[in-house]
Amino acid sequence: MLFNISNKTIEQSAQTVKFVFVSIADYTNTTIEHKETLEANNFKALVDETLFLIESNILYVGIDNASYDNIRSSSAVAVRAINTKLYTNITIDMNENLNDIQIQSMCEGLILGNYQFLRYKSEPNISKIKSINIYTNKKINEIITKAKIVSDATNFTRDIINTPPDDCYPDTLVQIAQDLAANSTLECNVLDERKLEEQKMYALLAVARASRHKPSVIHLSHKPKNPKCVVTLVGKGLTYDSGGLSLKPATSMVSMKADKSGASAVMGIMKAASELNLPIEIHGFIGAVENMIGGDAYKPDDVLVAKNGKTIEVKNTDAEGRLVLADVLGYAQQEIKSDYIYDFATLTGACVVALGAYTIGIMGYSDKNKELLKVAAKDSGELVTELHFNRHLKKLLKSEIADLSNISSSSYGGAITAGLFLSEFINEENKEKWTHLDIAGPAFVDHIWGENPYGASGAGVRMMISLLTNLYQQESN
C-alpha cells in the first residue's frame, strides 16, 4: 500500500473514495458536509461506525473520540468497508490537530485493516486498494514510514501464524528466519537436532521425538554499533500441538497452528527492529518444534532433564510449550548477557479464561519491567494485565520423584503456575530482568476485532516495538 503526501487538495475520481473521520465533538459542534444525510441515517459518530455515501464516494467514519485506540480501530473498520469494492485509492484530509501518535495510529489501522490471508482461496476477493493520498501541511513522512514498518511486520507475523501446519513446520520457520536475515542486517544461527543434543536440551528434544519434522532452535541477532542496552526475546514455536499422548479433544486441536505465535512474534519484532535500525542490541531465540503422537512419543510419568540440569516429572504431555521454553531460555541466557529478557508464548488456556480473548497476561519479578510493558501496550493499542506470582501457587508444582512437575496439582491458577514453572529456568542473576508474556488470548481469535482480522493478530509486535523505542530513549537519558 503506497502513501502519497501532499499539501494540495487531491482531486477525486471514480476510483477514489474519501474518508472523513468524525468524532462526537466534531459531529455535534461543527458544520459537516452531508450532516442532514448523516442524521437521517442515525449516524452518531461512535467508534467503528461507518456510513457510505456511494453517490458522493465518501465514507464517513465515526471515532467517538480521538484516542489512539479509537483512531486505529476505526481506520481499520473503514478500509475493510471498501477494500473488496472497485476503489483503488483512498483520500484523507488530515486533521491538523492530530498529534504524531494519532497520525501513526491512523496509518497503522489502514494497513492492518487491509490485511487479508487468501493464500488458500481458489477465487480470492483481493483488496483493490493501491494507494492512500493524504492532504496535510504537516511533515509526516517519518511517522508514516514507522507506521508502515511496524504494521508490515505485524502482517508478516500474521502470515506465519495463519499458515497451516503441513506447510509450516520447524524447517519452514528456519527458512523464514534465514530469508529474513538474508534480506536485512540481521544475523541468523540455527541449532539442528545434533547441536541440540550437544547443548543437552533434552526437554525440548523429548517434545519433538514423535514428529517426522526435526526440531531446531533459531537465533536471530540485531547488532547496531554502540547499543544502548541488550534485549533477549524468546518465542515458543510449536508449529502444531496435538497434545501428544495426553491428546487434545478434537475441537481443541483446531487452530493449534497458532501455537507458533510466540515464535512468529519474535521474528516480526526482529524484522521491524532491523528496518527501524533501533540502537539496541536484540537477540531473538525460537524453539521450533512439533508435538505429535507415535511410538516414540514422550509419555506421562517420564522424567526429563532440562538444559540447566533440573529434572521434570511429566504429568501431561500437552504442557509441552513450557518444556521447550525451559531449554530455550537456558540456552539464551548461556549465549547472551542481557539487560532485559522477554518470552512470548501461547502458553495456557487458563490465561484466556482469566483475562478473555483480547488481553496478554504478563508475569515476572520486576515491577519496573512490567510497568514498561503496560506503558508500551497503552501506546500501541494492545492490552496487558499483570498476573501476580505467589509462593503458595509455586508449591503446586512439587514432584515426589523429580525437582518439579510440568503441571500444577490444582486445576486453578494455571496461567500463573505455568509462569512460575518457567521461572525455575531463569538464572538467579536474571530474575529481575525477565518477564513472561502469555499471549494465548489475543494471538488467534475466530472473529474480527478492532484492527485485527479473523485468525492471527500478530499480538506483541506493536507493543514490543513501542517498548524498545521507549527503552533506547530511557537509556539515552
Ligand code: BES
Contents of the next structure:
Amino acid sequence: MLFNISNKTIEQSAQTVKFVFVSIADYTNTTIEHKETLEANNFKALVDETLFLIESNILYVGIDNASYDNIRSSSAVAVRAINTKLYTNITIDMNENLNDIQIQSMCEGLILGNYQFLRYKSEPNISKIKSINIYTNKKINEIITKAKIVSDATNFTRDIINTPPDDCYPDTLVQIAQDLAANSTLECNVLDERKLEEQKMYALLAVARASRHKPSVIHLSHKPKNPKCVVTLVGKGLTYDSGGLSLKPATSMVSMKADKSGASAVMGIMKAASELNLPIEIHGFIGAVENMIGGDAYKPDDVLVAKNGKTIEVKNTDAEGRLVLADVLGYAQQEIKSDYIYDFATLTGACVVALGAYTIGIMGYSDKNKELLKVAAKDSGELVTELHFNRHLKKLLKSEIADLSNISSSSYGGAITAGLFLSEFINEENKEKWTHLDIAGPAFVDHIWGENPYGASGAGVRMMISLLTNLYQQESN
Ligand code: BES
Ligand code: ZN
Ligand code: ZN
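Provide the structure of the form predicted in complex with the ligand, given the form predicted alone shown above.
Okay, now the whole complex, with that chain kicking things off.
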C-alpha cells in the first residue's frame, strides 16, 4: 500500500473513494457536507461506524471522540468496508487539527485493516487498494514511515502465526529468521539439536522428542553503536501444541498452530527495531519446538533437568511452553547481560478465562517495568492487565520428588502459577528486570475485532515497539 502525501488538491476519479473522518464534536458543531443525508441515515459518528455514499464516492467514517484507539479501529473498519469493491485509491483530506499520534494511528489502522491471509484460497478476493493519497500542509512523511514499519511488522507476525503447522515447523521458523537477518541489519545464530544438548537444554529437548521436526533455538540480534540499554526478548515458538501424551481434546487442539505467537511476535519486533534503527541493543531468543505424541514422547511422571539444574516433575505434557521457556530463558541470561527481559507466550488457557480474549496478562516483580508496559499498551492500542504473584500460589508448584512440578496442584489461578513457574528460571540478579507476557487471549481470535482480523492479531508487536521507543527516550533523559 503506497502513501502519497501532497498539499495540492487531489483529483477524484471513478477508482477513487474519499474517506471523511467525523468525530461527534465535528458532527455536532460544524457544518459538514452531506449532513442531512447522514442524519437521514441515522449516522451518529460512533467508533467503527461507516456510511457509504456511493453516488459521491465518499465513505464517512465515525471516530467518536477521536482517541487514538478509535481512529485506528475506525480506519481499519473503513478500509475493510471498501476493499472488496473496485476502488484502487483512497483519498483523505487530513484534518489539520490532528496531532502526530492521531495521524500515525490512522495510517496504522488503514494498513492493519487491509491485512488478508489468502495463501490457501484458490480464488482469493484480493484487496484492490493500491494507494492512499493524503492531502495536507503538514510534514508527515516520518510519521507515515513509522506507521508503515510498525504495521508491516505486525502483518509479518500475523502471516507466520496463520501459517498451518505442516507448512510452518521449527525449521521454517529458522528459515524465516535467517531470511530476516539476510535482508536487514540483524544477526542470526541458530542452535541445532546437538548444540541444545551441549547447552543442557533437556527440558526443551524432552518436549520436542516425539516430533519428526527437530527443535532449534534462534537468537536474533540488533546491535546499534552506542546503545542506550540492552533488552532481551524471549518467545514461545510451539509450531504445534497437540498437548503431547496429555492430549488435548479435539476442539481445544484447533488453533494450536498459534502456539508460536510469542516467537512470531519476537521476530516482528526485531524486524521493526532494525528498520527503525532503534538505538537500543535488542536480543530475540526463540524456542522453536513441536509438541507431539509417539513412542518416543516425554511422559507424565518423567523428571527433567532444566538448563539451570533445577529438576521438574512432569505431571502434564500439555504444560510444555513453560518447559521450553525455562531453558530458553536460562540460555538467554547466560548469553546476554541485559537491562530488561520480556518473554512472550501463549502460555495458559487460564489467562484467557481470567481476562477474556483481548487482553495480555503481565506478570513480574518490578512495578516500574509493568508500568512501562501499561503506558506502551495505551499508546499502541493493545490491552494489558496485571496479574499479581503471591507466595500462596507459588507453594502449589511443589513436587514430592523433584524441585518443582510443571503444573499447579490447584485448577485455579493457572496463569499466575505458570508465571511463577517461569520465575524459578530467572536468575536472582535478573528478577526485577524480567516481565512475563501471557498473550494466549489476543494472539489468535476467531473473529474480527477493531483493527485485528480473524485469526492472528500480532499481539505484542505494536506495544513493544512503543515501549522500546519510550525506553530510549527515557534512557536519554
Ligand atoms: N498452548 C497452551 C495454552 C493456550 C490455551 C494457548 C488456549 C491459547 C489458547 C498451553 O501449552 C497449555 O496447553 N496450557 C495448559 C496448561 C495446563 C495443562 C496446566 C492449559 O492452559 O490448559
Ligand atoms: Zn500445551
Ligand atoms: Zn502450548
